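This document opens with one chain alone, in structure tokens, the form predicted on its own.
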Amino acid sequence: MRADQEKLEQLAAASKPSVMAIGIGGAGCNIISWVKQEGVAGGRLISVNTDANHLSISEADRRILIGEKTCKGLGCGGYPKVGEQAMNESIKEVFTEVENSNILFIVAGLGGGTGTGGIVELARQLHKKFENDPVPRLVVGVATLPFQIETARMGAAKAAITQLKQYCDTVVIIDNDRLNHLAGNLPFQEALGVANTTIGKFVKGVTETITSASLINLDYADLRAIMHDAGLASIGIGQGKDEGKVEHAVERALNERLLDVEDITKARGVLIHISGGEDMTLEEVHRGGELIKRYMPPKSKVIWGAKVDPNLKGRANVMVVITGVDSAFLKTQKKKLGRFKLPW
């Protein structure tokens, strides 16, 4: 009997998916630092940068300075091509960290140098490395867009997303312009932090629901079913409190997505993660899931997980990730400007 129990425990340990999150560049490293400070169970956190000073204050399980010959630890000056070269120079060191992982989140802010060039090159190299690997892998790109007024940076970001869609299973996009709907009245620094916090909650929530005991668990097969070869994804996070807290949180998560989606009814799948205090009931969780299903096309796959957090008494947090969507921002054409006239 004891031998059977030991064998079962060994099989359970061997089958548990290994999750890793890699932050690339300044924004990516900041997000990894947030997750590290919050604490995450079951995942390994890596920070990667060309800027030695910024990397030295980043919090992670492992920090890697890339492109030491190319950039000399000084960053890459906002040039994506240099970021690509830096990642390529140090790819073996990065591969050493990721080779045993089943699920990889690669995280960056797009529009600059290290994040833009580095995330694309890492995604390309991972795709090449794992293409014929018998071990199933899931590579999820997670990126923030610059503001629309940053024309040159937005152009670089859009080019990067086009490539990331080729190399990643899913690309979760956070549009900073959508922050106006969520955090328009906050001070500038706090408003920018909303995007970082949202991505951090996404990485932490998915990781812990897969690797830790929860009220309703997700497993690797569930996650892969909606994220493998799924293209773009939009994320929304909502909060609710008191009576109807889960339903209110679901409504906010659906209405305050951080990527403009053309038609939500064409989505391929949706991931729902619900967390609440010890007073949260299974019936509340079920109603929240049913509410989201009403928005989805009948053939879309809906998976969900739920976790009890004693710190959320009387409150609920809901994260919704909608995969396989199209976004208008990638199709936006350049507008021709007429003659500028002063208003007086």
Ligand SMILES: Nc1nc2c(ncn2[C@@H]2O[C@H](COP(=O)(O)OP(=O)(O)OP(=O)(O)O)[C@@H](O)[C@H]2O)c(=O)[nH]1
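Would you mind giving the form predicted in complex with the ligand, to go alongside the form predicted on its own above?
The next block holds one chain only.
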């Protein structure tokens, strides 16, 4: 009887997913600050850093200074090993926050010390902690690749991704260079701003698609079907306006992917999130979804959600998350910025 009750309670908890996003290191905290400023319905935001100064200007629901003994609040100076130690030192404090979350986004810019070492160590510890947990959880790593000019940081980033793949359900990789290229080669600070906004939108978009009522709802099971044990993922974003806005936005999102996917025909699934003004029709949304279905390999799972946003009159925004892909960068460490052509 008691066991039944416990089980029901666990299942009830799982059917109302709670989402948490944890930013680690400078870039991770900047991204969380962006989401905090924008607001996110149904998600809790945590920032962790070894750098007390940076943490003090970060915005989050909770800020945790990690590795106080190891780093004395001064950062890791670019050493991932130190970031790993710092996370390990403070893991109990971080764990007090994650207990009730079903979906965890762990977010960092790869290439420095705190983010690189910290995200891998956190992923490893979460994997161990949740391994035999009766409540299904989803741990999604979200990481940026260093800019091309940061050559010395590429090796550490690549090593971190290899490990993240082992410990996370999905690792969404955003190539800072590719994003900058798409945004029109901006000055460094502005490029970072675009990166933070894009990644922030991804976290906010996925969270709100499953926590708040939408035109077409996605639930936790949908998300799990696409993201559980799914390896690497690439996201793409696109905007469209007026006649055919959803279709145009879909096409752009498929073209403007933020990671060089090696072979799209091997993709495991795709999640599409469409938002548009009150003028957006269900038919338009379905056409957008069908377009992506036609484009993806026949066996891949395609799920979509849609939301009306009154601020988007006459416009549509589309985000696609393609999971189970390979990246040329990981094999060769060279980045490709080539365009992808639609097959029609």
